[in-house]
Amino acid sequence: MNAHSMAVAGAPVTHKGEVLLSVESISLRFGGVKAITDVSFDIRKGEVRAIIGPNGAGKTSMLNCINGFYHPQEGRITYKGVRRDKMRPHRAAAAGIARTFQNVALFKGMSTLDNIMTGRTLKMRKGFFWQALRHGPAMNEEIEHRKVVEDIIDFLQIQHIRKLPVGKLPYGLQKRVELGRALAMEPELLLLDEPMAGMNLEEKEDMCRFILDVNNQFGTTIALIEHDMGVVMDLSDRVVVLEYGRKIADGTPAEVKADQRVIDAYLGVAH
């Protein structure tokens, strides 16, 4: 797969460093419980942006707001210069935002190849009638999509499991398949929710390498949640830190690492 094949068709041209997505004064409540309170930050084109914080900080809730699964009661989210009110996940996907999850969300009885093919659904132009017939234009289109999927399989080095049911795979490989499905959507913004959770050291090193390759080779902008501070410091261009749903720090990995509020939050110092 090459960088051209990962470009998002029809997307406005943005240059590296421009703001791709901005979160402005977002607040999210569930009944009387505040999950996020007045949080603002941005994600710039071409960067790896980490969202970190202790358990219960509101990190996954923030990703859910960005891709339209949750709708904050206050504030606004702007993506590619357009304010996105009441964004739905399928619209976010169509706009170039792909997502992986804390707990692997794959079709366990389907093969690696077929799971990654499901990421091409939004790219299929022929209607259900043609797809059902698997004939003529739809067959030609499927061949095109399968070529993209095979390129992703090669890129992620999972050729040996392409026909295996994903439910039989080790957890680390399942996470790689889920990344492959997200890449099949040709995202402009890739949201990764704890992509290395539950992995051993070797699996983490592999996943780090693939994330950096996706960013460097395809120019894909990445926002990720990760608990491993070593990984965050190695991967990220900028880091935003949440605690109890509020932003307590935002900056380069070095700046965040040296911030006393961040140190206190991770050490559990009483405020």
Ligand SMILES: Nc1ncnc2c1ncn2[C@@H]1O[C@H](COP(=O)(O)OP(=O)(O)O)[C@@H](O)[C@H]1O
The other form holds:
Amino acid sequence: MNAHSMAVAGAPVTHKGEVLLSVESISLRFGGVKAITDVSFDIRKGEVRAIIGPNGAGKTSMLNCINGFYHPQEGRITYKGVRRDKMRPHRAAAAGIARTFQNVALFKGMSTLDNIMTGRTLKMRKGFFWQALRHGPAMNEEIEHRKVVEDIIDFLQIQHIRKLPVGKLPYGLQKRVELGRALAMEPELLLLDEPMAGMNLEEKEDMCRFILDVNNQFGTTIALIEHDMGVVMDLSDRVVVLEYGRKIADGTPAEVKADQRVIDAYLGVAH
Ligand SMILES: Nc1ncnc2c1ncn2[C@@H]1O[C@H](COP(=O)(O)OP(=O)(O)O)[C@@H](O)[C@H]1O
Ligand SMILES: [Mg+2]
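Structure of the form predicted together with the ligand, please, following the form predicted alone?
Full complex below, order starting with the chain above.
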């Protein structure tokens, strides 16, 4: 499948705008473990930016730095032109950065609908007082949020599971619900940590299509960690390659694929 040409058929690929986020010379250590060493790269508005590399390369740590979960000991992160210091995850979320996790992190006993609704929490303006009364402004607001959530459910084609507890769903659908929760935040930058891991081919193709649709229809900028090179080639505008916490390549999928250091890094690595 060439998901890219499929999803953008008829429409020119007009990505690569201004820099939305830049990471400059960041280093992150856990005691003696160097998770990231002196890495710089940027993410431009509207692009799909892949982060690849063998296990333990520092990919998840990088997303955790970008969304304020970890604080690198050295370097700078600039988002929308503003340099950030010790940004907390909820602040990153409020600033428009949403993410999904390598291992699905949903409320297993709650329905699809309610899980996606939790993504709206930050958008809820009325406090607990109004929420408790469940009338007037809070009631109107809740109706608005439900409408957004229902639209996301339609978009992701998960109407049939909207009332089901997510813990009972196949893994591929749980990943889709998690994407739905991130979309409910109406993010400007969406961070996806191995959104296709553990999926069969059909589920992967579905997820590829949804990611491209999000990018094309909503203009959402996407940073994506993925192991499947075919998926990376199909989806991304640019790829940054990490190995042992260092950046070893950065460029278009074709450039990166032909890079000898990248080929060497992947030799003998089973995925
Ligand atoms: N919270 C943590 N505490 C200690 N070490 C960590 C922590 N998070 C990541 N690491 C270490 O940092 C390195 C990079 O891990 P990670 O970012 O998860 O890699 P990847 O996602 O590329 O597989 C690994 O050696 C890992 O053990
Ligand atoms: Mg990881």
